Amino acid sequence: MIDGKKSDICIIGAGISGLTAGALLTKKGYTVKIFEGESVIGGRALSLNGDTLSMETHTKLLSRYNMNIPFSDPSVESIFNKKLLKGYTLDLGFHAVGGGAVSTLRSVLAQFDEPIDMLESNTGFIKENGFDIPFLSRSDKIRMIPQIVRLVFSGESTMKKLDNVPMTETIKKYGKGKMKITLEVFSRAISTVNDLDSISTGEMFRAQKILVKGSKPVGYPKNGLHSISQTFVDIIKRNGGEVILNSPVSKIIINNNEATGVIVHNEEYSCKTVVSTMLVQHLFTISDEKQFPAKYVQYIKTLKGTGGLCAYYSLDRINPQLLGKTFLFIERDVGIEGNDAVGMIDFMTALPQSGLAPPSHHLVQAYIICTPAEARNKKILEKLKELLDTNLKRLMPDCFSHLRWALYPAVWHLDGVAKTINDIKPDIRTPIKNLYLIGDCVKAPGIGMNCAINSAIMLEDILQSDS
């Protein structure tokens, strides 16, 4: 019997990708711990109670996961004082499911036989005078077809001569007619980046593969993400693992540069494999840096992550062609990096079947990109505010006459780096022995939740094979 502070493996986090390890390193027999720093699951693809939700805790979460709000309609002291929020259910930001029926999640939750109940949509685009869905055509798909087939399933010797031609150059050598307005909105939506110049040819066309295989391009978990997080804790549990709230872990053990273990409230947990999902930037404040080498300390230390304005508008009523759609939008010279924004605007979650909003209650979620300094900066903030607004009423001229309330989250952490040519996420391996690094900061296929479950799957492989 292994002692109680004693584990094979300690995960830092409970977010997707430390539940998506702990999922499966459990189903191959190995002991394992997580710990959370927080009362609740999910990380930053968190799913908050609106019934239980109070203005201090949600103002506290924000903060601690690069958050706040710097617009609300009405104020957010109006919107908890008259518990506007009751009977919803609130992402602590914008997060959808790339790949939808043939997402890495729902192959990953199939090994269990843990069906997930997922909404899944088709995207639209929003034009000056209204809009188009779908994004695409059958005419315009038959022009694209061969030119996108032979791009998507390029060999990977191909992709990675791609990876540093940026999008810009391969916009100018394929982008006629519709094909440019595509690799625009669709390269920037995938990476969460504007800036063209930063976005990899090769990592754009490795995330589309999926999407070819005949998936709608987006998904959302019926009931909120907090459904996802939860169906990978009852996996764990029932094979033996444990997941520890309210346990912040404050140092990793590291003697003669191998983890050992970790110290969660003045205790020592030791194990043999020590796995953080936390961000990466913030690797060092629970790890003494000098037992790392220089050079990795000054990379990790200066890697990026993607921004973002977030909003949710609650609307009591929603123009019926709108709902169960999902809906993207360029703005061209907005003073931004990259200079042009994407953003989407999701009616999945208007549906009631998705279970956030009570009967006849309607939520929208949507997002905007822009760069973590971004996010900080109130005059920006509020040119994308407008944004939003603008291709809300686009695709719904009344909608505000309709509103209940809206809150509009910016966030400097969307995803934990950003996947560009110049921000090279870092290896799951590290320097020191037995610590592992998964979650959407590092280096695995896909952007977001799909990297941060594609690392999790990469993780088991490595440690299946070095035993």
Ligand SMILES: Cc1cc2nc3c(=O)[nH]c(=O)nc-3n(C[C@H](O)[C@H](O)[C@H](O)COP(=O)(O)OP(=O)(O)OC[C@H]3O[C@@H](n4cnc5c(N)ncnc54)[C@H](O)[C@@H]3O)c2cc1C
Given for the second form:
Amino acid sequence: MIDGKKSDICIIGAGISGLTAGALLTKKGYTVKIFEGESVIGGRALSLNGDTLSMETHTKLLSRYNMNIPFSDPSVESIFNKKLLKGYTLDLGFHAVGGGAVSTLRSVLAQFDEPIDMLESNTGFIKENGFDIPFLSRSDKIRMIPQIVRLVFSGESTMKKLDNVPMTETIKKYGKGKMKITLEVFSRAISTVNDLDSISTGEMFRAQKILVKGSKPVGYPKNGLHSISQTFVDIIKRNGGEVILNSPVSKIIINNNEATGVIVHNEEYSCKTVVSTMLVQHLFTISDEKQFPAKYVQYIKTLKGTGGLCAYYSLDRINPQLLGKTFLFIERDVGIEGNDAVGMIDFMTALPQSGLAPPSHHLVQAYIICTPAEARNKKILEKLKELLDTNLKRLMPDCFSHLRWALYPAVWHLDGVAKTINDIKPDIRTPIKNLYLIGDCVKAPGIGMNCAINSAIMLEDILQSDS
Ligand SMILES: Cc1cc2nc3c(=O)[nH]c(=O)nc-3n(C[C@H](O)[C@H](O)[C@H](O)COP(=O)(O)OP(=O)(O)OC[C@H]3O[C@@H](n4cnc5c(N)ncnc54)[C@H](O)[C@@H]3O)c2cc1C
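Given the form predicted alone, corresponding form predicted together with the ligand:
Next comes the full complex, and the chain you just saw is listed first.
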């Protein structure tokens, strides 16, 4: 189609799922328009340029993506007034890409001959006094490998049987010694849920497959997440697609149970297929819920996301032993849902070659998991902040004498929909013909970015089979 208001596919949102879908579908010859409500690409995988970022833009973007800054050092005003973020790239959240070199992202970009420069890391474990790196020693692995291989590499039929088995039961059955702590920590870190009763064993082992395939389980794109989004935008444009910023979709047009277009700035754009990447819980803010079965509306509205407290620490010195490494920790009896809380402290971004901090500064990123409700509770957040700081001090006791500034964003929609036993993610297909959902809210392999990217890959197959 060549009319400027018509296209084959309208995608709502230029986050990682919308951009991946845009790249894959334009390659297949579809005409694609991506409408992004904000002035920037990337969605929740967004890089902020500290040189030009104003406090107002920072606050606005954080609130758009369900985040705020409950704590900082010095105050947020001072950080901006003193221009302390100059030379930094701040990714909106903390995004360790599960799978590193073998991540889905890498394999998608390889299709376009667009390799990304990714830092990769082993994971270590923070103890009361010091740390273990790697998390599992060679002798741990030798002892655990037969069990791990059996569990992680079981076929899909076994995984399906394990889908409704909570991790609590699996840990009781298999978890002794190092195996117990491995299952406790990794299942929480991967799902961003602390409550082992609601984490699905099947989902966890599926997600761990990718982590154990590569030698380094997590990765971080050099120069931040923007490099990924921009690569996708370049591919889309090269293939004749459009990414239109500052263009919130105010309505999905649905006639006779079929999506036929979208409304943006009061103008109608018609298309054969509408793809939404927005948080599914918000779907009915731009579509008429009466057009959907009541049960579906009820189901979508009650889906829950995941939450967390993140930290960015700017330090003027780092213990060289820590540089480039990623550490997990578990804090017992914290008094939050799941009782114990897991977190991560990452020094990949502290490497000079990460390109995220000015010379002689180091950016350390961290997060601790909690529920969306806990991420809005100041008392709980105070406790979680203390735990993040304590774990950083365990790695580097003198870290706070080297602190230039710290920002602690709280987030109550880290993952769009928590992948738990009770919260089954919705399908990509919806009850409305030609309306599809993709992103980290829908049923696709992996969690977070991996889920978002995989859902875009699945959409490509679905569109081919539905046409
Ligand atoms: C603090 C934080 C930390 C995280 N850490 C990790 C991590 O370490 N590893 C990991 O894998 N994942 C992590 N995630 C999750 C990861 O960011 C998401 O899974 C991923 O970015 C989701 O991409 P998406 O395309 O599905 O959705 P989004 O990024 O939310 O994209 C949706 C886009 O749609 C746009 N939009 C919404 N409504 C409209 C409308 N009406 N019209 C037009 N545009 C609209 C939004 O502005 C947005 O750009 C983290 C998330 C956060 C917030």
